[in-house]
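Only one chain is included here, represented as structure tokens and corresponding to the form predicted on its own.
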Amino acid sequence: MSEKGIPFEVTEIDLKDKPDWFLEISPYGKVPVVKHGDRLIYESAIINEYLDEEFPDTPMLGGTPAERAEMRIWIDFCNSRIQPGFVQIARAEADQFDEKVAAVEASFDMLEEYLEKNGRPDPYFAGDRLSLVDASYAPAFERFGVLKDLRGYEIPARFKRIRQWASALAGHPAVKAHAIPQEGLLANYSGWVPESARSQVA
């Protein structure tokens, strides 16, 4: 919304302890959620593209069909393999660690290959402007930055581009505006590391 310069209002929900109004209009209990006029839109990718559709004046999906099958490819990889990655090294016992990583690391050597054949990020996914594979990718590096205090792990130098990308979302003024904080990160997340593993823990 920022990048697209909708106009909006922020309402913080504790996920520990979620009101019974929000619960009745996010019916899997989780943020975000939308409201535009009458209409409630969940579920983050499906949100990015709403609003792409009903404020199309700074696009933020590819033009071509073949473009737009190209991001959604991506978009989709980042929920079904980049953010539950984090999930499974954070949430990781200790004797499964190891294994928990090279599966996640297997993700990043795709995701790699292919910035690196296609010549991305230039510095985003598309360009010099944000798209939504950025948009969805920019939450995803942001927990992983957290997993060095949480776990004493680093996306590895040898993904450069990936971190290089990581960077460049990290420094986007529209990315920077609505960061949380590293502390908060921490508050969020450290319940999730099992007793096993709470030596991993800064």
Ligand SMILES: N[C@@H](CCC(=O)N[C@@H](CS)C(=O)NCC(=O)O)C(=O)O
Given for the second form:
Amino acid sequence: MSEKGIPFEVTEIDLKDKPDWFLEISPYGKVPVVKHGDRLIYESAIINEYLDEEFPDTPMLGGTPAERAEMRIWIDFCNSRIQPGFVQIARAEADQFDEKVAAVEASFDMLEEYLEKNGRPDPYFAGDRLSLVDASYAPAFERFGVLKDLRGYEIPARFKRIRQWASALAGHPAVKAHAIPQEGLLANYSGWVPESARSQVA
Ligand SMILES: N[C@@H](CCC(=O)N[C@@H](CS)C(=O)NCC(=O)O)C(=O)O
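Can I get the form predicted in complex with this ligand as well, since the one above is the form predicted on its own?
Following is the full complex, with the preceding chain placed first.
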């Protein structure tokens, strides 16, 4: 919304103590939910497309049907593999940690190969303006950043393009303006680290 210049107000929700009014408007009990006039829209990727269509002046999912399909494939990849990958590493039992990391890195391999073959990022997914693909990956990469303190994990140096992209996104003004400080993320996710892994990371 910042990138597209759409004015908005944020209401934060305590996810450990969700208010009744929130449960009434969020069918899955999850954030985010967008209220636009009388409409309620949920699921990030669907919210993003809705806003892109309702406010078309600065399109973030432009191009041909084939180009849009390709962008949607990588948005779905983020939602189905990269975001869950963060959760899998954060929550991994000590004896399953390496296995979970290997599974997530198999997805990073696919992403890295795609970026390399297609000359991306440049510096963002589709050039010098943020696209909806960037809008999906920015919060995912932000969360991966906290795994260093949480589980001693960093996206390895061999994923050069992914790291380059994550770093370009972290420096983008719209992303920076809404970044969650790492201490805040750490506080959010430290409860996810299972007992079996607690003695391993200082
Ligand atoms: N697929 C959903 C996922 C949303 C989601 O998992 N939100 C988390 C916070 S990042 C949440 O609200 N969790 C609270 C809960 O599941 O009780 C989306 O992209 O909007």
